[in-house]
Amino acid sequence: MRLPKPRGVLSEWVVSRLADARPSAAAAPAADAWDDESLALWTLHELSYRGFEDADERAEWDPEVLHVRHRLETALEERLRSRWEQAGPVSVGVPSEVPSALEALVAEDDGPSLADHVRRRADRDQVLELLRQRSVYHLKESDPVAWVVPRLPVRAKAALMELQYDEYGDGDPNRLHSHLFARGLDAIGLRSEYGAYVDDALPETLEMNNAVSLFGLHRRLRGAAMGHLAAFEMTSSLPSRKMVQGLERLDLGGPMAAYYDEHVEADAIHEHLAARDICGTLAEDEPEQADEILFGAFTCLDLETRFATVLLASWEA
């Protein structure tokens, strides 16, 4: 993967900086937008991931590159506990509330439904721009999940590790659920290669990859980590069921239903496995993780919602 087209000041500085290992003569201005913003974290983040052909191996501890990425992630964060609070933020009284508290938050989600408008409504081009959209994150799948194992005390960790195991593909590569992802794009004729698609993405998709590397690559977020996680996986296997439905009535099928298939029945485990035997131990075993597990959840939750909302919109408009 190169490094993405910047979209300001901001983004183009640190395109500029991760190409060249010297320091900078000049400082990381402020973002143009929130579009600039947003792709210049995702641009650090990925150098954690897999990096970039034409960025300098030694960007990713480069203490001015930490220092903006520091400065985003505190704004990214500042944002995203906002929103909580202001939503009215559920709080456990006891540890053991946590599994049925995040029952209540999944159920309580009125958000709009991509999955059910692709059933019933969409067109081939609305899905495949879905698809591109989605590649962002689908392409690397669990990778952010797997920098929250060690940080885990033991029933969580054991839990969490079982429930990898299965998004790795039980140790076939080619049942890896983001390598089936990649199957699925090329037999409808799009690009599979990782980050193909972000020069496309919308803030709202960069912002959802990018709060989810910000659990994973923080220790002290572990809670938010996994209660992001358990919303994910509690609102997975329908939605998929309605994926595979309007890929099919749309001649998209094949290797793209297969990927969603395999969540149908993977994901209603998975549930199970993220609300009760990984956040419900976590929250036993270090109660004052309770609350940034539903933390985690809302978020996850509330930035699909606004991705939907956006997205369903242009395609209205």
Given for the second form:
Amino acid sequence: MRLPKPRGVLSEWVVSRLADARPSAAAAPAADAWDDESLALWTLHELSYRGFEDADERAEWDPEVLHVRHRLETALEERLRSRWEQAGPVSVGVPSEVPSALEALVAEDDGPSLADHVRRRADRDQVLELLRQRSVYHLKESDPVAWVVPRLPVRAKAALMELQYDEYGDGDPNRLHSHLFARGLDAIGLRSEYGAYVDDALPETLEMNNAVSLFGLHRRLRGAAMGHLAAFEMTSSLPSRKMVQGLERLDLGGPMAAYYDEHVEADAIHEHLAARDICGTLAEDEPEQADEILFGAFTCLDLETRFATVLLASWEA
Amino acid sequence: MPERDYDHPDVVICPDGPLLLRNATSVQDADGVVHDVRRPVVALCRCEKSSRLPWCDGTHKVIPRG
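Same protein, different form: I have the form predicted alone, so give me the form predicted in complex with the partner chain.
Below: every chain and molecule of the assembly, starting with the one above.
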């Protein structure tokens, strides 16, 4: 993957700073807009995943670059937490209530459903647009979650590995979820290389990715990372089935439908592992993480709602 | 605190949800068809409304709880 196309003065600074390892002559400017800011943070986070062919690998741990990343992460975390505050955060009295509190959060979520639209009404161009946006995450599916493994107590760690093993294909590279998605993209004529559609990504898409990277990269945010994972898995099985129906309706079945088909079955299992064996035991072992788990779950649902709202509005759907 | 061992059952009944089964290699459904298992854990439908029996597909969540 090559460095993305800048969207303003800050992402321009980031891109040129990463392309040239030397300290910058000028300090990083303030972002022009949210779009510029989210692309800048996405680019900085990407250094810890697969990196860029045209970036210096040492930039990942360069203090000047880290300073900018820290500034942007602080702003993002404040934004996410203030939305949770505004939504009227739930708090659990006893850690053992975490799985049922997660279930209640998911049940109360009334955001618009992209999968419903795909199943019934979306046209081919809309589905391709949705898949291009989704590709930013699905081509690295589960990777940010993997960072959390060493930070968990015994039971949550074993449960996360049980889940991740399945995400990563149970040892079979052909069944790795990100690989299944790449095969699906190829089959419907979209580009499947890692990061192919970042230049087309909506700021909402970048923010979803930035949030999950933020949670995955910081040990302090392990509870939020696991809550986010639980909400993601708990809202996947039924919508994945609708995606299969919509893709088949539009003659886009085959490998892309197979990717979603895999998630109908896998996530019907994973949601229980995530809510009970991961989040439930984490809250029991580290009670101060209970409310963080719910913050992470809310963030997952809220960012998906924002993404779906913008996309559906752009289609006048 | 000293280390202890934890429960890790092979069969787990989820409240208002499926039955989780660990370490199975094959499952025979109600019609006698045998399905290979390729995952460390599978979820077996208990509400009988799944579109892909014997596996759970989450359909129980849209059925009113009696």
